[in-house]
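Consider the single chain below, provided in structure tokens and representing the form predicted on its own.
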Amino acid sequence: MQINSPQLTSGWGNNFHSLSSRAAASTVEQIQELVSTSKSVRGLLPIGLHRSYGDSALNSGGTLIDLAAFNGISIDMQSRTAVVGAGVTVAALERAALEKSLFPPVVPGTGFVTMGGAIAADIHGKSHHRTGSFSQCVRRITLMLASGGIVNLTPNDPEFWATVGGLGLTGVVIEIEIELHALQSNSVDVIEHRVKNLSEMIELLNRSDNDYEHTVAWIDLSGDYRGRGVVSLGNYGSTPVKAKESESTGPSLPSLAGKNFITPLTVSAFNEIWYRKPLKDGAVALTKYMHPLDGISHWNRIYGDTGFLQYQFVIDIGKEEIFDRLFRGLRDLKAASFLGVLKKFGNASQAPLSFPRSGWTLTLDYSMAVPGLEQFLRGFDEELVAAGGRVYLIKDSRVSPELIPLMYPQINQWRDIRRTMDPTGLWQSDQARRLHLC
């Protein structure tokens, strides 16, 4: 198969940029081909849309291996499944799940993130507090291993919850068995409510998490850093809505010649309109609930040249005082943030290097031309591993390798199954280079 001279690639948030090579792949054959000939010290790695954040969908003088043509999904009515291969985005699957009424159980605040990089990423959303990660609801993972031999992982397997979460480092995921959830529309009813402080929001998520199944919070991180914003609690609907079939893509942003639109007056004048906007109350398209973040293409690009980062953590439960430290900081640089988002999680997956864990998860995105921000980060990440938090690895492009072990503390134990799966260390990124990950 033909392999593409080396080019410049970038993660989701334009902040880090890396040099290599690119395969298409469209059959198992041509895969196990590129693994068999392979004779790079820098390795391969399967990757899906580069929506992950910094670095761990790069592979510097390494080779990159495109799944998209693993696109294929066969849907089960009577079981209520669904096999789909890697390169399936999450939009795609909700498109055919919803021709039959059914729905993923988990899905991210995009569509724009294929099967593989669920697996990889394990990712979360606004219903974890019920249906936990994507893991949760899968049945099978076929995976190519750095052997080329074909397995299909259950959660039965050590090496089915080493794949789950494992950043693509243990293989090739070809194809996926996922459990689809029943509906009787395609609409989620929804309700939101404006807190006056971060107090207030937290006690407003706790006492809706047997009520609602989805619930997340927009937190404004601008002004006086309070911690006001918008709650948003919704269920399942039961009245059907009109969907655009451009509601998961949205118009694009154009190129803005490389320009910062992120300051803390633009900031500050956004989120004033979005604590202000009328409040939702009734049925709302599901697609739009879920994806608020495809509304505009392309809106990285209003960070400019200098790119942004995204900052997510984890923290348990009876430890919110780390947000009154967060916050006092983020006001002193005068770092403000227009996506602020809060949501609780409920129990964590058997996954080593999985995410989401019983807490409360906050996540913040930042230009990286904001003075003083690494510096401020570095301290931050030290009194987070202190309080028992974590980051989230799959959009992480900054913290420091000798906190991983604190922050999962079962990495060793993913080191030893991994390195069973791939023992010449045939998958490799620019980020388990940077965390010392394998």
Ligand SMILES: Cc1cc2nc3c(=O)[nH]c(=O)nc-3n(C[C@H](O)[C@H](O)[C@H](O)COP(=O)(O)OP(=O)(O)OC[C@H]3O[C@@H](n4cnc5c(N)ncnc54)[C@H](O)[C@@H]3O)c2cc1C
Second form
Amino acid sequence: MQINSPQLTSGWGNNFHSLSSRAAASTVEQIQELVSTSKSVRGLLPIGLHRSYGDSALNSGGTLIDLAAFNGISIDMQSRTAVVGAGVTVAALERAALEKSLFPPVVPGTGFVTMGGAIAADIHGKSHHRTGSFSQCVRRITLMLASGGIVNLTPNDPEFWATVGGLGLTGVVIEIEIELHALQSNSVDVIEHRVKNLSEMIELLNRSDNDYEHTVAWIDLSGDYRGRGVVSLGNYGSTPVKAKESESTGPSLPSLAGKNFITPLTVSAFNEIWYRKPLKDGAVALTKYMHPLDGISHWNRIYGDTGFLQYQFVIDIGKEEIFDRLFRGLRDLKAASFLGVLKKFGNASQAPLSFPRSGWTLTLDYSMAVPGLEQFLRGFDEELVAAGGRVYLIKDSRVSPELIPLMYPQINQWRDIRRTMDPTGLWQSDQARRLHLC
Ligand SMILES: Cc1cc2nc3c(=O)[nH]c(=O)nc-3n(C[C@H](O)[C@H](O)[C@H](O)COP(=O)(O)OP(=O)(O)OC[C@H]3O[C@@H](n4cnc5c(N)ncnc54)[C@H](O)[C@@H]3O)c2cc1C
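Now that you have shown the form predicted on its own, what about the form predicted in complex with the named molecule?
Let's see the whole complex now, leading with the same chain.
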């Protein structure tokens, strides 16, 4: 099994680089060989497509195991289930399922996420208020433990829930069995509404829970930060549409010589155009609706060499006043966000480290070059925790370790189960070390 010499790797935010070796495994035996011969104190980490923003999929001084070759998909029409390899992308599963008028019930904002990454983050999509997170449609996970042994885990096993949202730290997901949703067509019936401020946005999202399977709002966090935006509501449709492939077909943003094109001016101009764009009212291709940015690959290059961070948190219903505090602080810093998204979550899964739980989740992107941003967010993290909120670890590269037990109060339960699955600490990541997770 060949292990490539160390090279610099970063997450999607390109804000943190780490030097690690990499091995592309194509058989279970090859992963077992890596496990049995690993001598590095920095251990091993399974990875997908590095769509996590921060340091979840990095392991400096250790070895990353690339599972792209685990790309099998088999769909059983009768039971409406798919058995997929860990390296299968959401986009590939969508394509195979659509041919049979089926679709994964939970998909994230990009199709370039692997099944392994989807489990490790317990990802959520626009349907969370109805379907919950990814784990809710997973029937089985086949996992390689630190011993090299293979186990099949179902939702009856505590190890299943430790692996869901477990950030790759319980073992290598090799295969999963997932339930699919039956479709009438390849479209979503979408209706968009322009709203003038945050209260209107919240009110409309609250009202739409019962009537729409997919809800999300784009929020303008530039200019005066009133929280104006566009609310998008959708239901699986019955009108077939011509769907453009979502994978690798769009243009790729060139490297832009490492320059950061995100300034308060460019962001405000973009947000103004987005706010005024014609509103959708009708059938839209499912894949296009679910993954609006996938038409442009490497869009993260727009932030240049310094990279960016995505800050996503969830806060209980009734704690909305925290948004005012956040918006005021960001306005004072002149920190304009290119992509703000507000979504109402439904119920949490039972995984101790799963992020989504009932409440509001807000997602913001910021260039790392904004002066004072880190200091402000450190203060805001504390207020968030005091208000009972938490950040999404798969997007994180900066939160303080002391806040983790407050954000994720079941972490000790997770640690206990993890220890039985990996007593020697084979699975490691930069994030796990930074946040003292294990
Ligand atoms: C444009 C964009 C939009 C996004 N939208 C959403 C969204 O709507 N909702 C959402 O929840 N997330 C979203 N994300 C985040 C993304 O879904 C997660 O970061 C996901 O984990 C990335 O998967 P990946 O295959 O790239 O894995 P990587 O980033 O390579 O790895 C992520 C984690 O998964 C672990 N892992 C990977 N493969 C395996 C395996 N086989 N076994 C065990 N562990 C494994 C890694 O160790 C690491 O901890 C978005 C990301 C981007 C870039």
